[in-house]
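Take a look at this single chain in structure tokens; it is the form predicted alone.
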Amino acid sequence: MKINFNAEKEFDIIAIGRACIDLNAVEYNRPMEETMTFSKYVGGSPANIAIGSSKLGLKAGFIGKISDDQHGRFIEKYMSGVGIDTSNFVVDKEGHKTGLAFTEIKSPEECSILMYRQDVADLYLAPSEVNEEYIKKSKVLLVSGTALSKSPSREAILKAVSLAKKNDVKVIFELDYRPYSWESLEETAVYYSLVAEQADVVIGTRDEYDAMENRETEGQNENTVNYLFKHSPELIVIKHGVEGSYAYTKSGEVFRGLAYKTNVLKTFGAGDSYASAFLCALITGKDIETALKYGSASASIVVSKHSSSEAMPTVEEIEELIAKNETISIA
């Protein structure tokens, strides 16, 4: 099965939400207290997905608010440099700063992120700064859940989703749940459900769907898809880490994507690379089964590298990894 997109649109994908700075530990296998050097990259789930999409050959755009300082200029320059249209970046004029994420790499299994997200510029994107003419040019609007955590960004996202639906633009909701961004589990569940019910495609981990459903214990995929298929979604992707991922279609088909073995350096960045490659495959006309392979291969490449955005692979790298694994399985 394939998902159909409006081929007349100028952009393949426009992402909306946060673009921030990742400061990744250069020294591995030690706690952050003992880490003295960090490398700077562009970060933030929707920014990473836009970067990954552009590196895979899609025409990508971005809507977001950046700080009026060196970090904001670094983000805009980097994203523009990898081919993303940055004409709808808004520069904050009220002194809000760029979000920072320091990463700790104690071991391949034990990684953590220390976030500085107080009063950050990306959460001050206002509804008036979301342009209908820009959104209607795209096949896809990619929305990430963290942008729903505070106003006015929350209202800007809801407006963008409404405009996308009005203009035959597919809404992709990447759950991107960050607990520290939210006031309560109830608030998370309200706004996640509101957007998920309007989306065409929803992507997330099992834990993220549990947050959307306000569950304290692990939910069942079957219950999740039965609930969402009463609404707009036509495709739901639920990731289970090393166990792989499942894609469910409204017509009742179920596909499983297996995780590819790799030399894991760190655990972060996998979700964004998965989403960009999965969506690239769908947008370029590949079937869901192939898209799952693209997503898994891309994730395995990025977790073996130091950065998230900088490590986003090319189509050739993804297809080489898939072919290599299929050769092994046939043998």
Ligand SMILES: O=C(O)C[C@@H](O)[C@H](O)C(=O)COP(=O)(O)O
Given for the second form:
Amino acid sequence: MKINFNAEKEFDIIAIGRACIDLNAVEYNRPMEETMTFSKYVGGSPANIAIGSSKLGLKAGFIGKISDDQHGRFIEKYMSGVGIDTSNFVVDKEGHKTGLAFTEIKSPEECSILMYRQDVADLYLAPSEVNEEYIKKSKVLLVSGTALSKSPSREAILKAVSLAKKNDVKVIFELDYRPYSWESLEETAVYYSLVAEQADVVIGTRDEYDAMENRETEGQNENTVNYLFKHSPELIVIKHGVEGSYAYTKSGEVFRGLAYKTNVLKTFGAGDSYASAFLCALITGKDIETALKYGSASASIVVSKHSSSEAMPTVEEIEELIAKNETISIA
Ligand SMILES: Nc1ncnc2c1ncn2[C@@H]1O[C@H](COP(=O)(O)OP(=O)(O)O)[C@@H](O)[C@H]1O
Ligand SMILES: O=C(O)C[C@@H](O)[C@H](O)C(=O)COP(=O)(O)O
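Now the other one: the form predicted together with the named molecule, given that the block above is the form predicted alone.
Zooming out: every chain and molecule, the one shown earlier first.
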């Protein structure tokens, strides 16, 4: 099965949400308390997805608010440098700062992220700063769940989703759940359900769907898809880490994507690289099974490297890995 996108559109994908900075531990395999040096990269889930998409040859744009300082200018310059249209970046004029994510790489299995996200510029994107003429030019609007965590960004996202639906732009909802961004699980569940019900494609980990369902315990994929398929989604992707991922279609098909063996350096970056390559495959007309392979291969490459954004692979690297066919099989 394939998803049909409107071929007349100028952009393949426009992402909306945060464009921030990752500061990744240079001395890894140790706790952050003992880490003295960090490398700077552009970060933020939707920015990473836009960067990954652009590197794979898609025409990508971005809607977001950046700080009026050195960090904001670094982000804009890096993203335009990799070919992303940054004309719809808004520069914050109220002194809000760029969000920072310090990463800790204790071991390949034990990584964590320490986020500095108080009063960050990205969450001040206002509905009036979301432009219909821009959104209508894209095949896809990629929405990050974290952008729903606070107003006015929350309303800006809801406006963007309704403009996308009005203008034949597919809404892809990447759940991107960061618990510390939210007041409560209850609040997350309200806004995640609202947007997931309107989206065409939903992508998330099992844990993230549990947040959408306001669950403290692990839910069943079958129940999740039965609920969402009563609404707009035509495709639902549920990721299970190294155990791989599943894609469910409204017509009842289920596909499994296996993870590819790799030399893991750190675990973060997997989700964003997966999303960009999965979507690139779908948008360029590949079937869902191939899209799952693209997502898994891209994630496998990025977890073997130091960054999330800079490490995003090319189509050739992805296809080379798929051709080797060294998957991780877990029952
Ligand atoms: N250790 C790993 N080795 C190889 N691939 C991995 C590994 N961990 C995750 N992946 C790949 O990345 C995808 C997304 O990872 P997951 O952990 O589910 O998402 P997220 O990073 O959003 O939490 C998985 O479906 C898998 O294909
Ligand atoms: O999303 C962020 O704000 C931080 C990211 O830039 C960071 O690289 C990361 O956590 C990516 O992890 P993923 O969501 O597993 O792809």
